[in-house]
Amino acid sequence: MSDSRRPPEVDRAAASRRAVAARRERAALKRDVSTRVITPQELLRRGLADPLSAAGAMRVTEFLTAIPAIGESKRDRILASLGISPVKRLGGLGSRQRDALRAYLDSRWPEPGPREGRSRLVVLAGPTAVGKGTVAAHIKEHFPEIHLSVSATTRAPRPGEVDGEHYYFVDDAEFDRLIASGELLEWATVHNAHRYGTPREPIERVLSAGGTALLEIDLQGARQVRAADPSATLVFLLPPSWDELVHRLVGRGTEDADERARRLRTARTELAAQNEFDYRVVNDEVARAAAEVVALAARRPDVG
């Protein structure tokens, strides 16, 4: 091959870097499935939605062996029974193959679907550092028809925070009174420090007027709301990957190393609870994730 036809060295180097990055991203996705950060169905959805993505470029053999309890022999039997070639990539599956693979996954590791009779009380929860507050703030700014609940807290206001707008700032005695009088829909002690809770009356007022109320709370709070109001719609916010969640937590720079390690341990536990929720939304981009949450909130409450 003459020099005039050989790709420039810079192009080959760039292509090599892209290939390495793609392999790393596929490896991270497989690790997330194997450690149950995301479900196999979620990885399949990502691959089908974007065939050119790392998920879409993943071979179906890699995909299946990333799932716990599936080894190479079992993988080959599954592919044979589903009529899927082992050289296929997730993004290149035909419609019949997609349906067959989805059906297999749902029969072995079913994802819970939304329940009937859901109300317009929408709970947004997820692991630490996933961006719940950022998504909720975007919804408040761009979708004012949705009422974002204001929590009560015993911590002191931070610079720029306004009482009644960001939080209701109360002392311990007042928080005790709110609990005793049943005025909180849920409450919890967060990070072994201050207490946070959701005042019940503003939520009930919005719902009785036919509006939609959004609560941005932690996992234990979401469970309390489900117990107090089983019709509430629960949405779990997922990170694009475990590596991205770690990056976001470290990037905030608001915790020391010990606190970061503790929060990441907590995040693992929180991620394991995602199947308790009606819906899962990936926070890969704030505006897109916020729009998806709003779309779920806008669904008729009697539609599953």
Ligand code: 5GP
The other form holds:
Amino acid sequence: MSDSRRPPEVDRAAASRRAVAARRERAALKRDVSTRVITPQELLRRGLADPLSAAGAMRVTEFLTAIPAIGESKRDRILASLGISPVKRLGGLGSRQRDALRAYLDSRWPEPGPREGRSRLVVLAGPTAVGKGTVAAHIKEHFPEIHLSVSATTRAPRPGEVDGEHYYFVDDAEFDRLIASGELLEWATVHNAHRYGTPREPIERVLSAGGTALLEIDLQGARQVRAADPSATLVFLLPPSWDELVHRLVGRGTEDADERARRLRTARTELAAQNEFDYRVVNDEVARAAAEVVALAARRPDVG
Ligand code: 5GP
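Return the form predicted in complex with this ligand of this protein as a structure block, the form predicted alone having already been given.
Time for the whole complex; same chain goes first.
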């Protein structure tokens, strides 16, 4: 290229900054897929919707290896069998290639759809630090028609927490008694520390009166509720991105390296549970996420 055709210095600097930013954005998206914050299908949808976006500019090779369980040789076999050239970008796939890729993803990692016949027993769960408590508190304040369950716990009250309002604070002997007498709908030891459980009776009262009950509980509890009542509506709260979850988990940086690593491992495992849920709601903004949970809770049992 002759000097006269070379772009001016400032343009080149700006272009290289843009390239770095785009690479970073693609890396963040790949992390969201590998940590299961978003499904591969969702990333493909974004890429197809806007070929100029970070998702659209992603090569199919990068896309496939971001999916847990796909290595480089498997990736190459998949691309060959789907008739897609490795240099293709998501935004540049032809219609037959899109269909083939979508069909392949759906066959291997089906996206859970809402199940039929959901009840008005609604469970809100999600990874640690995603903000379940804040969303539940917002619902309690702004949607009083929804009954927010008050759990029993063996942990001590924090400053400002009121017995019977935030939790029923009980000792170990009382918790043992609640379990033995079948008074808990579910219970679990959370973070290897204290026991938490949902009193059964208030929930049954609300449901039999045609009301909606919301449980903000951990994943083990959500699984028990599903086992006890397969028609319960299970909602999984997701962070807007993996980076955002990491920020919320270790943002203050007060933990040592081992503790950070432990929390991130737990978060990955917790995110992997999302496919067991009927609905997924992104906690990008508390009021919006709360409204979406309420809308799901209000769906009639026969609407599905
Ligand atoms: P915290 O001690 O911060 O109030 O709550 C810790 C965790 O316990 C949260 O993840 C919350 O979802 C969970 N949790 C609160 N109540 C219950 C419950 O009744 N059952 C179960 N399984 N988990 C609960």
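Here the structure is a predicted model, which is why all the values come from computation and not from measurement. Under this definition, the rigid core comprises the largest set of C-alpha atoms superposing within 1.5 Å between the forms. Positions refer to the first chain, counted from 1.
Positional change of Ile67 between the two forms reaches 2 Å or more at the C-alpha, relative to the superposed core. The Cα shift for Arg23 between the two forms, taken after rigid core superposition, is 2 angstroms or larger.
With the core held fixed, Glu174 shows a CA shift below 2 Å between the two forms. Comparison between the two forms places the CA of Leu44 5.4 angstrom away from its other position, after core fitting.
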